[in-house]
Every structure is written in C-alpha cells, then in structure tokens.
Partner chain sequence: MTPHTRKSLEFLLDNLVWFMLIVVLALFSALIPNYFQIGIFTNIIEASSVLGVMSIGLALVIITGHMDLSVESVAALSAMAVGILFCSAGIGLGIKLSPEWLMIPASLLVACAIGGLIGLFNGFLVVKLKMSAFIITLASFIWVRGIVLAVSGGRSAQDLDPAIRWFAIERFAGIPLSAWIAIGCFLIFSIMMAKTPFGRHLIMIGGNETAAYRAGIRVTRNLIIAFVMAGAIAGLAGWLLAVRTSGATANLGVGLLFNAFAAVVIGGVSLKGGVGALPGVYAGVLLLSSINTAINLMGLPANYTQVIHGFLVLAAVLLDTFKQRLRQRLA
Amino acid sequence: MKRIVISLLSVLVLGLSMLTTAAAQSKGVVYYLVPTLLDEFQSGSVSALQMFLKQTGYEMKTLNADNKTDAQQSQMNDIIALKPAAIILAAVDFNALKPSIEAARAAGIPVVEFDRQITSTPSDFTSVAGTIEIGHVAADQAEAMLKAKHGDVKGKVLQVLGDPGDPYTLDIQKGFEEKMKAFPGVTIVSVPALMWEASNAGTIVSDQMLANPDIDLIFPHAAHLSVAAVASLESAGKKPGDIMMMSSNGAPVGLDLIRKGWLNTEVEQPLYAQAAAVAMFMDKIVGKQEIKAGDYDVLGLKGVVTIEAWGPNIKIPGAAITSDNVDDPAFWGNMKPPTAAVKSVE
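Now supply the structure block for this chain alone, in the form predicted together with its partner chain.
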C-alpha cells in the first residue's frame, strides 16, 4: 500500500513539475476577445491566433462576447484585473470599447486590435485587412464583371448587407459604393439581412429578383449569406452562371460555391496572415519596443506597417478568389493552415 501511495505521489509530482516547466516556457497569457463565434471567420480566427501565438511562445485564452458590446466591456474589465501579457481585441463596436482600451493601457497591458480597426484612441498594434479596402476590392471585381457582361460598366447590383448595426458591413458598403460612384450607369440596391441571418438573405434575394429582374450581380457581404442566396436562386429555377455573384470574407462555404459555379468571386480577408502578423509582433508589443514602419513578409503576403495616430498599423490586403485560384492553400477558406512556423520580428 505504501509503495502504491509513493508511486502515485511520484507521478503527481512529475506531472506538476511538467506543468510548471510548460508554464515557465510560456512567455505569458494573451487574451483574445472575439466578438462572436457564430460565423466562420471569427471561429477560424480563434484557432489561427492560438496556433501562431503558440509558435511564438504565448498561451492564448479566448472570451466570446456574443456580439454584445456591454459583455465585451465587462470582459475587458475582468481581464485587466488578471494582468495578462496582452489583450487582442476584435471589437463588437468600434467606438464603445474606447474607454476599456484606455483603461487596459493605463494599467500597463498592451492592447492589439484585430480585424476591426479602432482609430479613436491609440492601441499598441492593429492588424487589419481593412473593411473599406475589402469594399474597394469588391468594387474592382464588380467593375470587371459588369464590363465583361455589357461591354461597359453599367447594370444593376443587389448588395445584401449584414446586420445594419454592425460597422463591419457598413464599412464594406462605404468602400464599395464610394468606388462605384465613378460609374453612374450602375444602380446599387442595398438591403440588410438583419442579424446576419442566412434565411433573411434568402428572402431578400427572392423578393428582389422579382422586383428587379434585371439584376446583374448579387453581392452578399458574407459567404454564409451567399449560401442562402444561392438556395433562393435555385428555388427560382436559376442555374449557376445565370446571375453573377460575389461575396466577401473567403469562408469555406464561399469557396465551395465558386467551385460549383454559383459564385464568380470571393473577396478574401487574409485571416492567416492577419493572425500571423499579431504573433510576429507580439514580443515587441509585450516588451513595449518600437515597431518600425515598413514592409514585412507575412506568410508570403506583403504586410505594410505604418505608424498612424492610433499606433502601429499593419494592413494586409484582401485578395480576390476566383475559379482560377480557388484551390490555393494560402486562402484560409481551404482550411489548410500554413505548415511553416512564424517567427517573432527581431
């Protein structure tokens, strides 16, 4: 009996020592405040950030705000009390989190903005694809598609927004419409799918195809909305290619729709690169070292760091995915995370 107890105690001590060693190897705990886990980009961002931060020596914990600003504010307050190495914030509301960011930084905790840029107060680092820029890339694609169809940039575009309370979709709309202004022959009909709910997008497409049968191009602001839009088109007897379609964020379902011929283009948010950039600069962020402006190679993509009024900002442009490049493993929608480990910027 004594031997068994001693053996069990030895195993326990060994286990504890291993845990202690593992903890000692970690450079610290980083909290990621994700706005929601109800879409594929956000749930993908959790695993991508976790993987890259682990490669650079950090342990990551995630808190989900369920798209509630007040919940995210409370999470920020709680985390400040825990004094983590850093906080990565993908804000539910771009402005409402300003006081919480300021409180965290006043407590000496660096704050990194991920995917959603906050310009109203300084942060220690920002990694974005640029939502307005996604709108610009989408506008370029729309321009090319309409020109190919009509010989000139003209026609009718149905823009299916996400929830009208989400600045993410409003920024894409802003970017898209400000670039499309150059083409007065293009009519844009914009309708929001409340709460980013897919069946709402399906209903919008069904209704608009009857009210505006001359629609040339449908642009839902997320791939999962495109799935419902396609289901409505299919129910209306349409076939792949009858109506041009594009969407944004590059989720796996969007890539599948490209392969099936329903979607012409998907404007990708470079999820892996955005997450890798955070991990690459985490040592400098935690050590409060200077981050220099310039071009950086982030998983083979060109990331440009600029020093803005709100702090160092890396912008990695979104790419247009078409049937020509849809199988490129670099797109996060193909769910093939990069095999090469990222390294901290010296």
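Residue numbers count along the first chain shown, from 1. Just so it is clear, the structure is predicted and the values come from calculations on it, not from any experiment. C-alpha atoms forming the largest set that superposes within 1.5 Å between two forms make up the rigid core. What changes on going to the form predicted on its own:
- Remark: with the core as the superposition reference, the CA shift of residue 125 between these two forms stays below 2 Å.
- Annotation: Cα of residue 84 displaced by less than 2 Å between these two forms, core superposition.
- For residue 186, a C-alpha deviation below 2 angstroms is recorded between these two forms after rigid-core alignment.
Provide the structure of the form predicted on its own, given the form predicted together with its partner chain shown above.
No partners, no molecules, just the chain.
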C-alpha cells in the first residue's frame, strides 16, 4: 500500500512538473484577427504567424471576421476582456477599427498591425510589405511589357483594385500610378473589386472587355482576383498571351497562372518575412520595450524599421516573379516555409 501511495505521489509530482515546464515555455497567448480566409495569403498568414510565434515562445489563437467589419469590432471587444499578451490585427476596415485599437491599448494590451497599415492612431508595431514599392515594381513590369508590345510605352491598362477600405490596395495603386505618370501614352482604368471578392473581379473584367476591347494589360491586385479574370477571358474566347496580365501578392494560384502562360508577372508580397518580423519583435512589443529604427535581417531580406507617428513600422520588399524564377522556393507561393528558426530581437 505504501508503494502505491509513493507511486501515485511520483506521478502527481511528475505531472505538476510537466505542467510547470509547459507554462514556462509559453510567454503568453497572442490573438490574431484575420480579416478573411478566402484567399491564400490570408490563410497562409495564419500558419506562418503561428509557426514563427511558437519559435519565439508564444501561443497563437486566430479569429476570422469573414470580411465583416462589425464582426471584427465585436471580436476586438471580446479579446480585450481576455487580457492576452498582445493582439495582431489585419483590419477589415482601417478606419472603423481605430476605436477598437485605442480601447485595447488603453487596457494595456499591445496591438500589432499586420499587412494592413493603420496610420490614424498609434499601434505598438506594424509589419507590412513595401506596398507603394510593390506598385513601383509593377509599374516597371508594365513599362517593359507595353514597350515590348508597341515599341513604346503606350496602351491601355485595366487595374482591378481590391476593396477600397484596405490600404494595401490603395498604396499599390498610389505607387503604380505615380510611376506611370511618366508615360502619358498609357491610359489606366481603375475599378475596385469590393470585399476582395473574386466574382466581382471577374465581372469587372467581363464588363471592361466590352467597354474597352483595346485593353493591353490587366493588373488585378491579388492572385485570386487574377483567377477570376482568367475565367472571364476564357469565356470571351481569349487564350494565354492574348492579353498581358500581372498580379501582386505571390499566391500559389498566381504562380500556377505564370506556368500556364496566363500571367506574365506576379509581384510578391513577402508573407513569410512579414510574419517572421512580428515574431522577432514580439518580446519587445509585449515588454513595452523600445524598438529602434534601422535595418534588420528578416529571413535574408532587408527589413527597414522606421519610427512613425503611428509607432514602429517595418517595411519588407517584394520581388517580381516571372517564368524565369517562378520555381524559386524562397517565394511563399511555392509553399516551402523557411527551415531556419527566427530569434527574438535583443
């Protein structure tokens, strides 16, 4: 009987020890509010953030707003009551979420803006792609394609934006159009696909092909919109190469369209690096420590931290993907996550 009691006590002590060790390994729970899981970038961001945050000691839980602003506002209110270590927010609507961000920070909960920059109120950290720079890269690609077709940089471009409440698409538009101003022979027709719905993009392409049959280049701001654009072109009897096309996030479907000849260029949004940057700085974010401006190596890319009016902001560059480099495993669309673990910035 005495041996049984001793054995039970040993099991209990071992169990408590394991629980203590597990608790010590976790630095806290971080909530990620993803705007939607309809496209591969958003679903990929969940797994990437979870992987990198685990490497730096944090548990992550995700809530999906299904592209509904009121749902995301309600989620923010619920999470504030739970007092997590931090909140990562990819806002459905950057204006509507401002009061929720302010309420979380007033409750002492750090807020990180991921992918969708919010400049109207301070946050504790922002990790974004260089979206205006993505627009510049896209403009360079458009310049080369139009010149190759016409012998000069001229023609008509259909730009299919995402939702106009998302600064990601607005910044790409800004960067693209400001660089294309150098070419007065280029006409740009810009139409938003509300709620980033692929079906909306397909309708836009169908309608614009009737209204503007002389379109040379179609530029949807996400690969999943390009899929719908291709479907509309096929319905109109077009074949790969009949109309030039490029996109701007580097999703697997975009890379597949390059391989099939429909897409000339995909300007990558560096998903893995954006997520890794959040994990690298999470200790400082949670500890409310100073984040210094400067250059940081993020998975081999040069991330630049600046201190803005809205807080520390890291920008990470994208790159143009073409048929020449489409199989490079460094691009997140090839679904080969980095094997090297990230480390917290000291």
